[in-house]
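The chain that follows stands alone, in the form predicted alone, written as structure tokens.
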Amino acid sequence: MDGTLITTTDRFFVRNHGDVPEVDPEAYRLSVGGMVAQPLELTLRDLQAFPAHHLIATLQCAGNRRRELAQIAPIPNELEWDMEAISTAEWRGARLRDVLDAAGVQADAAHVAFLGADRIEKQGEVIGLGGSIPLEKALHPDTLLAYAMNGAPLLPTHGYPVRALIPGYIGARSVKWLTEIVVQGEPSANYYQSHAYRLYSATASPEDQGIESGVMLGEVPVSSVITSPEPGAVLPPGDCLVSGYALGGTREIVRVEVSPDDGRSWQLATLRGESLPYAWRWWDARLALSPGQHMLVVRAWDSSANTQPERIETVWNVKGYMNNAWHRVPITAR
């Protein structure tokens, strides 16, 4: 991370819960029905001719970050992401608003579910990764349905030919290879919604697990991440420039602070670059670090004055989610 506001489409990161489908573009139809008035079946050249909206914005896995929770207990059969699962893009496609309109949404809906082509073996059957979006998301202006990236059609690895794009939610909603958007009246029963990426209290155990038992997972919290200095590194004492990255979700950034000495005091850092609503900013600040030991951390407000827990124990869950706890990072002046 060099605290360039886009990510090369090969430095983005890829989380994939089974082998990407081989998706034939010209055979390829997207479904729309449910609760509308009017079912469609669009090809790629229908999606295309949909007006196009461009926009920039941050995917992060929900379990960015989870190495941290893993260090407190156990976090099994999950992936061990330290800060990396997170990455910035240009995204162009049709507005979900767009499509949802001309199939005419029915007065009693409230939420829409997407299906995607993969096929992952979950409780002894063979699913799509699916999920859903309340209506009131799917219908605002930067929801997409992207069929570019970066300036150039999706690769396989990141949707190819059309995936969704929930700008400000987990990556997980911005289901890939899709092929099936339905409108309907409660979330969708999928696995990857009823039951994956849901958070759990700190005492579920897997048997508990299921719809009663875990919240839905959707806006990212704020946040924000220390990436240079990295941790145990040896300075020279004296002036340290400290930078990172913050994101808000669907708010944006509007203060970051570091300290040098684990919160006793803090100190103001410079944000960088435009600020978007939907996009990480890069910050840094330059400290005065005498000799010995130190605990740099950080911690970030967004535009609704929320800001990050101070204990990273305070957010440990058993599927290791939704880690924003204040980050911190030792290091040795010498």
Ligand code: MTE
The other form holds:
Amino acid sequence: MDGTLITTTDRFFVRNHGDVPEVDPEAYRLSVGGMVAQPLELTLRDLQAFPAHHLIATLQCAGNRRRELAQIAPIPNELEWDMEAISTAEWRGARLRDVLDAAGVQADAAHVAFLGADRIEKQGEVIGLGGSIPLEKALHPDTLLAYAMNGAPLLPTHGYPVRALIPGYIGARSVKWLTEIVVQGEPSANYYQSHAYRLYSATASPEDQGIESGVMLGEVPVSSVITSPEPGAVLPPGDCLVSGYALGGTREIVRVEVSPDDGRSWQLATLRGESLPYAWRWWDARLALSPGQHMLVVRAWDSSANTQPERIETVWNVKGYMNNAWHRVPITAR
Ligand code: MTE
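Structure of the form predicted in complex with this ligand, please, following the form predicted alone?
And the full complex, kicking off with our chain again.
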């Protein structure tokens, strides 16, 4: 986390629910079916023959910043990510829209489902990770079937040879080792869409509430974090450089504010680099710190004037997803 727009591939975060499948590029086939006029069976070369599109996009896991939520109340069986389940790359691939156009989407279709070639044991079954996005997002010109990342073929850990790349959505929808696309009337019934990656009310467990009461996650909300200084840092009093990233999902980041005193007073941060849709925006601010303990806080706004919730308690949920509360970092000036 060094303030650069692009994360080098060797430092890009990895989240795999099962083992990395080995996919032979020659034998690789991507099937496109369901509510289409003409089902397709595409090789990697077929896919690469569609016009190539590239874009810079940040991928963020829905569980980013779960560790802070777990300090409020335990979140068992989930990875305790700090703020590192997020990275940015330049992606290249075919537009999903072009592939769907070639197949001919039927008029009453509403969702596009993906399935990966991994084999994960879940509820006594072996399944691939799947998920779906609304048809409207699937037809967006920036929704990709990506085969390259940062100018090179995808690495096996990141989905070689092909992954979905759904910019502005939670990472789980960017299905890796993509083998199947199904156009359908309903969202995917795959475990990772129908059970996991849903936002439950904080008041009861999913089982007590009914699985279907969880809100299906898609677009990520506005968020920002302080990456420097680190919690517990001891710094000399006076001028203190505070920096971090902000992310607006599909929306632009328009403002970031930093507080030296747990939100009693605020100062505008400087946004660095250019504003790119889907990409994190690095920011920094200089705070004058008096001797003593300080609670540094950051909050951001997006172009729809959405901002972050003040209290982490208000975003706590049983699976620990989508923590976009104000990010607080306690430090001492001495
Ligand atoms: N796709 C498959 N097939 N299997 C997976 O386990 N993990 C998902 C998504 N796509 C996953 C997957 C999750 S939860 C995230 S956050 C992103 O991939 C992470 O992508 P990365 O490992 O390239 O950073």
